[in-house]
Structure formats: C-alpha cells, structure tokens
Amino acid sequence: MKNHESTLNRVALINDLSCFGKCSLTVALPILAHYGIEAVPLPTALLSTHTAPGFEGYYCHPFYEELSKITEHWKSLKLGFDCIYTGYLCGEEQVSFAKKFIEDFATDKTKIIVDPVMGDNGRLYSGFSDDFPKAMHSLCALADVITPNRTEAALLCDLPTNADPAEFAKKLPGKAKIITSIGRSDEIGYYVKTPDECFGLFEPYLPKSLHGCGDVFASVFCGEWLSGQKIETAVKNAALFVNEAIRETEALDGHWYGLAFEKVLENRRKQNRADESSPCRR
C-alpha cells in the first residue's frame, strides 16, 4: 500500500515544466486532476516557453542535484504510485535518473509509461547527443506503454522514418507501443501494437502544425488507463480526445502554440451535468 495513504491513483510525472505554450506538465497536470488521479510532478527542466518556432530565445534552467534531493526526501516518505510516467529528458543523465527512479520507486502494480520525447519531423532535437536514442532505448525497455512519435520510434529502432509502422512496432522496446504521427496517403494516426492485439488509427490529415498534440494524447492515455480502460479501449478514447481538441483549437484565433483542451474538459463536465440532472437518469 501506498504511504500517505489515499484513494486517488497516484502518479509520478517526471518531465519538464514549460511555463508557456501548453505541453509536458502543464498538460498533464489538469488532465489528469480531471480524471480524479493525484498527480505528483518532478520537473526534469523549468523553461520558459516550449521550444517550438516562434518562442526563439526562451529560458532553460534543467534540473539534476534538485531531482535527486526532491527523491530522497520522497524515500524518506516511503511514498508509492500506481503509476511512473516519464516526458522530456535533459540528456543521459537524466535518463539514468529515471531508470533509478523506476528502481527505487516501482512495484510489480505500478503501471509504467515512457513518452520518449527526443525529436520530430525525421530530426534528432538540438542538445540532445548522437548517444541519446541508445539510453533512451533502455528506459523504454522498462516500460508498460511507450508513445513515441514516428521519428522517435525510427531513432529508437534505427530504421528510416518511413519504415513500415509494422516494423517499427516489431523492433521497439516495452511491452505494448503505441505509435503516434503515423501518416498514409491523406490521413494521420496512431499505430498499435499490444501483447493482445495490432490496429492503426486514423484521421482526416490538417496541413498545420499544432503543438503539444502528443502530451495531451499521453496524458488522457494515461488517465483512461489508470480509470480501469483496457490499453486498446484507453487509446481509442486518448485518440477522440486529441480529435476534439483539435477542432476547439481549430475554431480559435492565434491559438498556434498548443491545442485548446481545456475546451474539451468543459464540455466534458457540462455533458456530465447534463447526464446526471437528466430526467431519464436512474
């Protein structure tokens, strides 16, 4: 049982703090809060902004001494999760903080997902090294779920990025992949593989760049997860939240930077009101 006793399911989320731009922490925080879990951040970085075009010059303080103080104080709490979900990492030594993490903290309950965030569109991020997909790779190996996109699981299996999803799924660490950014012909998805089953997902594409799609995924993912939903019931659902969102996002003005979720936990809530003040409700 988990020490500071509580009913919520407890979750670790070890990524960075980006203060502006929607993505990482400030994403998963109130999503998961929706989903009635207890989330417990440990920031990996504090920026400024994310890192995307258009917030050129931002501020990037990485954490390394501070994590391992924040973690030893939690030890001496004999603190638990039901879930350790890891984002963005500074570099290898934050990736073997992790793993140590996992060590120390992780029960054979504990659920494990890794988002391997390291790069996009057929790049390796600026900062990270050559070396970095190699440690990354050990991480993931450790994990129930892993959710990279289509240049991280090429890095992670070192294959071309248009290698076929059905490779990449073959090749990658962790028990079940779900595989996000998928493009085929006119359309754009997800690709997964669990010890169960194999299915893609797959939308109409939006010729736009709209950022932080993948946080808001992994997080719902990780809420229907932790709620009891089956991995290929989570996914479905995780994939109809991003859907939505990008709609709401569509339908606003300058909202470039990240995608409008907060709509999508508004409407959630209002349908919710409305199902329980329904007069045919029992």
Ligand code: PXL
Given for the second form:
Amino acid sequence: MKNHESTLNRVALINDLSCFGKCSLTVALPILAHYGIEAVPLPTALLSTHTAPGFEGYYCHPFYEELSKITEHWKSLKLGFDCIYTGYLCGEEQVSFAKKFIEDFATDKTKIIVDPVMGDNGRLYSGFSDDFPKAMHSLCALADVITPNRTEAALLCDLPTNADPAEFAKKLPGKAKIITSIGRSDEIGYYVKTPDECFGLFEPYLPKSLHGCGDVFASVFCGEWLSGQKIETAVKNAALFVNEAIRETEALDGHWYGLAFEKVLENRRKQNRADESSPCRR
Ligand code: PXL
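Structure of the form predicted in complex with the ligand, please, following the form predicted alone?
After this comes the whole thing, all chains and molecules, with the earlier chain placed first.
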C-alpha cells in the first residue's frame, strides 16, 4: 500500500503551470479530478501563458532546486504513486530529474506515462536545444505508454515527419506507443502499438488547429487507464473526448487558444444529474 494511504488512485503530474492558455497542469488537474483520481502536481515551470504562437512575450520561470526540495520532502513522507505522468520539461536537466523521480518513486505497479512534449507542425517548440530529443528518448525508454504527436515521434526516431506511422511505432522507445496527429488523406487520428495489438483510429480532418489537444488526450487517457480500462479502450474514449471538445470549442466565439474541455465535463455532469422531475423519498 502506498504511504499516506488512500484508496484513491494517486498520480504525480510532472508538468508546467501555464496560467492562461489551457495546457499541461490546468488541463490535467480538472480532468483527473473528474475521474476520481488524486492528482499531485509537481510544476516544472510557471508561465504567464503557453509558448505557442499568439502569446509572444510570455513569461517563463523554470524550477530546478524547488523540484529537488519538494521531492526530498515527499521522500521523507514516503509518498507513493499509482502513476507518474510527465509532460513539459524545460531542458535536459529536468529530463534527468524526471528519470530520477521515476527511479525513486516508481514500484513495479506504478504506471509510467511520458508525453514527450517538445514540438508540433514539424518543428521543436521555442526554447528547446537540438539535443533535447535525445534526452527525451532516454526518458521515454522508461515509460509504459508514450504519447508523442507526429512531430515528436519524428524527432525521437530521427525520421522525417512524413514517415510511415508503422515505422515510427517500430522505432519508438517505451512499451506502448500512441502517436497522435496522424494525417491520412482527409482524415486525422491516432496510431497505436501495444505489446498485444496495433491499430489506427481516424476521423474526418477538421481544418482548424487547436492548441492543447495533446494535453487533453493524454490526461483523459490517463484517467481512463487508471480507472481500469484497457489501453485500447482508454485510447478510444480519449479520442471521443477530444472530438467532443473540438466540436464544443468550434461552437464558441473567439476561443482560439485552447480546447474548451470544460464543456465536455459539463456535458457529462448534466448526463449524470438526477432527473429534476423525479420525486424525493423521505
Ligand atoms: O501543449 C503543450 C505545451 C505545454 N506547455 C507549454 C507549451 C506547450 C506547447 O506549446 O508551450 C508551456
């Protein structure tokens, strides 16, 4: 049993806190709470917004010493985690930190999810060095599941972005690989390879690029998987969630900077609410 015992599933989230812009911790915390999972944040950086186009001039304060101090305290408390989920890491030093965190806190029952956040649309995000993908590769090698988008898969494998997804899946590290943003003529979707099976999931392509889809997908996947779903079912349910969030976001005016995933949570709450017309029993 993990220490500071709880029957709730507990996940450590090693990811950034971008205050505005809907990504990383501001997405993962509410989604995992919706799944009844205790999400424990370990912020890698504090940012005014995410770093994608549209928010030029953002403020970013990465954490280094703070991460070690928090981790030392957690070690003294003998905290345990059912899952460790890593996302945006600010450089090679934080990749080494995440590897050490896994070494210190993971047991053979802990599920390790690595979202190797580092690029999109064929390019590394601003602020990452050309050596960063190599470091991220070594972290992915410790994972049960990795969730790169096509650009990140290409960077990890040293293949062109338009390489065959099956080739990515063969070359990528980690036990199971879920490659997102895979385009196929007028469709877009996911290519999945687990130790048991290999399949693609595709939907008609929407000519709208929304930031943060990868974070919503990985968070819902984590919630589904920790709630007991098989990887295959967790991927399908996460894909359905993202599609619903895209449709909800398109229906809103001016919401260009991220996915309105809150609407999906609201839809689910409404579906689960007691019928107001049913009588109360005394
Ligand atoms: O959604 C990925 C992501 C996470 N965190 C930060 C980012 C990005 C993508 O741009 O900038 C800070």
